[in-house]
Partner chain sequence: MADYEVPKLNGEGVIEIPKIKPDAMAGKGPYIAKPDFQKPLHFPTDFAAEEGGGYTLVPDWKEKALAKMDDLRHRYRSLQLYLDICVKCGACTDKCHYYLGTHDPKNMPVARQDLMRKVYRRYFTFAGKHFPKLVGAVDLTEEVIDDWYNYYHQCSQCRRCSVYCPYGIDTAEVSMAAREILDHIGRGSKYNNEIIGKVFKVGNNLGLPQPALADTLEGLEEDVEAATGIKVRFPLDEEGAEVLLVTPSADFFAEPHVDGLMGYAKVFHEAGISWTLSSYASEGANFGMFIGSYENMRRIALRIREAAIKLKVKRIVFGECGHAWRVAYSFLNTLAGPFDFLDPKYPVPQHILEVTWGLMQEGKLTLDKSKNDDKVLTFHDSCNVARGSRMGDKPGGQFEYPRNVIKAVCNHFVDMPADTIHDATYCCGGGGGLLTDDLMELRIKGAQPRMEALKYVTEQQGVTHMAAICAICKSQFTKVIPYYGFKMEQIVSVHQLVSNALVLTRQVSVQARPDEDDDDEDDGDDDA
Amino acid sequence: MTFVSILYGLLFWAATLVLVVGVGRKIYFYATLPVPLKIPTTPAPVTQSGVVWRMFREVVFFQSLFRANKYTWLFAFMFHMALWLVLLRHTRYFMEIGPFLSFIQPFGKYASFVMLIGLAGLLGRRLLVDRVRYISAPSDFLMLALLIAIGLSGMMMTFVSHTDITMVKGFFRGLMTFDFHPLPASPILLVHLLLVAILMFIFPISKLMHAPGVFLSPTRNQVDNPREKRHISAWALELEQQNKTYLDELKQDEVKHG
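Taking the form predicted on its own, give the structure of this chain alone.
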């Protein structure tokens, strides 16, 4: 067992812990944040089933982005759909793949090209569009650069300098059972894994949290029925109950003392 294998094993254990705990805390924060008003973006659905259909269109087809800017939608859609294929292809490192995952392996392999084209388009938008560049923070550019570097290093292992896939599988499956296995001494692989670990560390504090956050956005997940049903946040309902209890106690005191 090499020092590098042990180092990367500890690194990915720490990165996974940070990712799971960090994302879990953020989701809990989003879910418990008070929403005192009905603020769905109109035109909004007036039924719960309509909200589900709206969320499906947003998550799968990026409907609002399509309406706002067709070029941005195209690059974002290319990146996200290709990313799903690439991630599904990577499941072979953690589990035995069935017929479906075996079928999509070639598609995930070449989806990396589409993913990089999408990322390049999104980066070009931030660099070339004045109003977008004006509101872009350095972290926006660094995040895109990190994703591009991860994609490029992964493609190099696939199309330029191949690595021992069997050893990589053994390494990650060993980590899942707290058992160290040797990692191939491939510089490109080590760079790729280091970049992925960095992404896992910063994911919970980055704008990439829009991935789970979209499901908890009140502008998207609320039913537009303020006239039919009064909207009261949980904290407001609790406060109202406390006030009612206090008033009842005052009335009882008044009756008791005449």
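Quantities reported herein were computed from a predicted structural model and do not represent experimental measurements. Between two forms, the rigid core is defined as the largest C-alpha subset superposing within 1.5 Å. Numbering follows the first chain given and starts at 1. Compared with the form predicted together with its partner chain:
For comparison with the form predicted on its own, would you give the structure of this protein in the form predicted together with its partner chain?
Partners and other molecules omitted; one chain follows.
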């Protein structure tokens, strides 16, 4: 049992806590914020199942992005879809895998190239297109750099200098049962894991919240039925019930958000 293993054990506990609690709290925060008006971007579905289908097309095919810009769409699609394959392949460090996960192992392996090409394309666009460069803050470049570094370090292990996968699995399964097992002493693995931990830490406080956020976006998740069904938020109802015009005229003790 090395010092490094314990350090990484603690690191990943903390990172997991931050990721799960942080993202969970943010989602709860967004989901409970009022949406006072019907603002779906029309034409919009007129039924709830229509909304599910619209959201599916957005999340799986990036439909709006496809309409907007074919290059961005291509790179974004390559990156995200490959990312999912890579992450699916990673389940083998945390659990026994069944036939499906075994089947996709090789796909996940080579998806890493697709992922990196996608990321490189996005980075190139950010550097080369004057409009996109204009809107980029250092953090936008760093985010891409971080993902590229995670990808490269992972690929180093897969294709160049192998690490002991069984030990890695032992370590992470150990963490899940609050039991410390050693990590292989591989510098590349440590770099890979450190970067992943950083990604987990910043997830809830960065633009990565776009992943859960898209599901909560009123322009995409609202049903287009304002004439059929009255939509009203709690604070607006308060105005109505107290028969007031302006919010600061409401009796203060009765004002509540939401």
